[in-house]
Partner chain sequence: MHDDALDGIRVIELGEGVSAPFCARLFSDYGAEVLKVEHPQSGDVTRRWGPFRGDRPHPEKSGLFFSLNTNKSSITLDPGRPEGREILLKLLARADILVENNSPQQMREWGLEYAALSEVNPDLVMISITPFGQTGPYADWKGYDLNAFHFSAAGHRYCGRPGEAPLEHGTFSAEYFGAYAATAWGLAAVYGRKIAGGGQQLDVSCSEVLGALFVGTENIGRYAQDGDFSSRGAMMSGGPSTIFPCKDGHVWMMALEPGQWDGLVEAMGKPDWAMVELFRDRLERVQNADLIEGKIMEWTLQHTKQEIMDLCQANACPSTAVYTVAEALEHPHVAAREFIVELEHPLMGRVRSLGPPIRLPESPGGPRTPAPLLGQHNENVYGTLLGMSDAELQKLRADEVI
Amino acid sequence: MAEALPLEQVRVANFGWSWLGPVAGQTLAFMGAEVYKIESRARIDINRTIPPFAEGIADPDRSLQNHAAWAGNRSITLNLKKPEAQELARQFVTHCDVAMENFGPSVMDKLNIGYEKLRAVKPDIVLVSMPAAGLHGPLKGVRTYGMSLSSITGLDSLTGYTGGPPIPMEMAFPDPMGGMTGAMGALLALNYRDRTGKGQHVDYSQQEGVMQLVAPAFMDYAMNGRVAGPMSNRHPLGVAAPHGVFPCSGNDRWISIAVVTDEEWEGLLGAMGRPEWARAPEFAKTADRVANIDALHERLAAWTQGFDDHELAGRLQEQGVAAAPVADVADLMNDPHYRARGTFIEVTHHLGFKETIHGAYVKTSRSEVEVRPGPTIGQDNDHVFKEMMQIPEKRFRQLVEDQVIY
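May I have the structure of this chain only, in the form predicted together with the partner chain?
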């Protein structure tokens, strides 16, 4: 018998959208929480329209990336433009411990499901808001996408080739990160609620979540007034060399090598067969290697480029050197390490097709985590509206017909 999951008694109303909302939901769901996405056919979640689709059949219930993003979440439909739907949403929240959302700061209030309205019907509700730059402050209304939000945190100014312009991270890194952080916010507030009986309105500013990552450069600015720029793959504090990504044989194949200690440098020397250039005084100690890092990287690249990345990583590891292949998307599926860990698994969607999504992205020794692909639209309407909320069949049908439950 599988043991109960830790969050089995926690129910969540997930008003979230985009990519952050679903990840917040899936994180709590992986650990056992009952998480309901609230969505509507009146404005189909854009994630549902993104190709590719299962078996190539375009349909809002078949978008592959949508099923990975919304894994673990269930779904009910409410057309929140309508007052009756807003009323049903408030009633639904009385059955929940937590509500989550990542709209702009005023949207929940406009929909009459803001914190005060929810608290009126469920006094100890935990509402987790996860807007771009928090619930208050001059930038609270800033318009961004997840991909560009990092521009206002300082992080983007550090990404790029040394001496060059900032290079964009071409995907919304703050979204999945913020989803995990938002889940953490819900759990913090539940701890507080269980001890004191009080709920609260948690404010997660995505900007402040990302700014934590900029701490190494922030501290240098705060202490020395220095403003860092793009730094390639170098050590963020410049205390290690070599520290970079080097070419290997094959198409677009690379290896990462990071040498932090003199002992590791000895290991690298051994692996290279102690070539004369590497024994020169300008590479003798860490400080020397850091001072001559460009020349060092050039020499090292000339050596790595003839090797297969996996083979070379194994060889360097034997010498105690931190080295690993630079994976591409195919490696995530095929590399023996990811396969052994079951990082991605094939699941059967309840509509009958097979698809591959990530499993529990943290492995748990006790809990047997269930992996469920994202929901079809409104798949849990019957359960929630008729059973949980006890809406009589006749009224339920009327609400569906009136496009309230829609």
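Starting from the form predicted together with the partner chain above, please write out the structure of the form predicted alone.
For this one, just the chain is written down, with no partner chains and no other molecules.
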């Protein structure tokens, strides 16, 4: 029999939104926490508006994006523009261990649910705030989304083709990255609370989290005065060749290949059948290959395009060469490794339809997570307001009618 998950006694009020907020909640839920999304029909969460929708029915409760992003979270509805809803939110927090939010620095205070208000009703509450650039400093009010975060952190200045302008990444990866990091901040604060009996306000700057990815370039500038710029897929320190992505047979199929040592180069030569061009003096040593990397990449690309990307990756791996197919979404869904690990799982939503969502990315040896798809709007209202908070039926119905619980 599986043991209890580590956070099964922890309850979380998740005021988060966009993509970062849901991921922060689901990370804690995957460790056993009871996480409640606080949302409202007065302003439908953007995740609920994104297709595809189950069975083609455009409904906020049927968005696959919502079910994947908010997996593990439950839902209660409070129209926080109304003072009565703000009071109910504060009352709900008295039943929680953690509250989380990723608004701008002033939003929670304007809604009368900032840290001072919350700890007045729950002295040991842990509030995890995850604003774009932190709660203080000249940039504290900056408005961003995931893709603009990669700009203000300097990361976009490093992406692009050699000698060309920056080309920002299409994917808003700072959102899931920030959500997981914020969840780790909650764990640290809970550990402190358990040791001292005191809560705290965690200030997690999304910007500072993403800046960890530019650390090598930052160190190069601080120590050597060099300002890094776009360099295609070449090794950032110029110590590997080949080092890039090369075409394979089929429609838009590619393989990544990185060779750092002379031994790895010998492995690549063996896989290629030791062609005459590859044995030329200009490719003999790593320094030679780096100096002639354009010619090397052109020759290698002419060879790789005759092979299937997966088959070639296996062939190169057998020779000790770091190589991998550039997977697209269809590859991920059908990959036997991800299937074996439950990276993607099929679930049945309580509205009756089946769908595929992310499995638990937090796995432990002693317990197993039951992954639930993202909630329908307000699915836990009765439980929270009438059972947990003991609001009488008549009062509950009035709050619903007044669109406070809405």
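These figures come from a predicted structure and were not determined experimentally. Heads up, when I say rigid core I mean the largest set of C-alphas that superpose within 1.5 Å between the two forms. Numbering follows the first chain given and starts at 1.
*Asks:* With the core lined up, does the C-alpha of Ala340 move 2 Å or more between the two forms?
*Replies:* Shift of 2 Å or more: yes.
*Asks:* How about Ala58 - superposed on the rigid core, does its CA move between the two forms by 2 Å or more?
*Replies:* Shift at Ala58: below 2 Å after core fit.
*Asks:* Aligning on the rigid core, do we see the C-alpha of His350 shift 2 angstroms or more between the two forms?
*Replies:* False for His350: its C-alpha shift is below 2 Å.
*Asks:* Determine, in Å, the CA shift of Lys363 between the two forms after the rigid core is used for superposition.
*Replies:* With the rigid core fitted, the alpha carbon of Lys363 is displaced 3.4 Å between the two forms.
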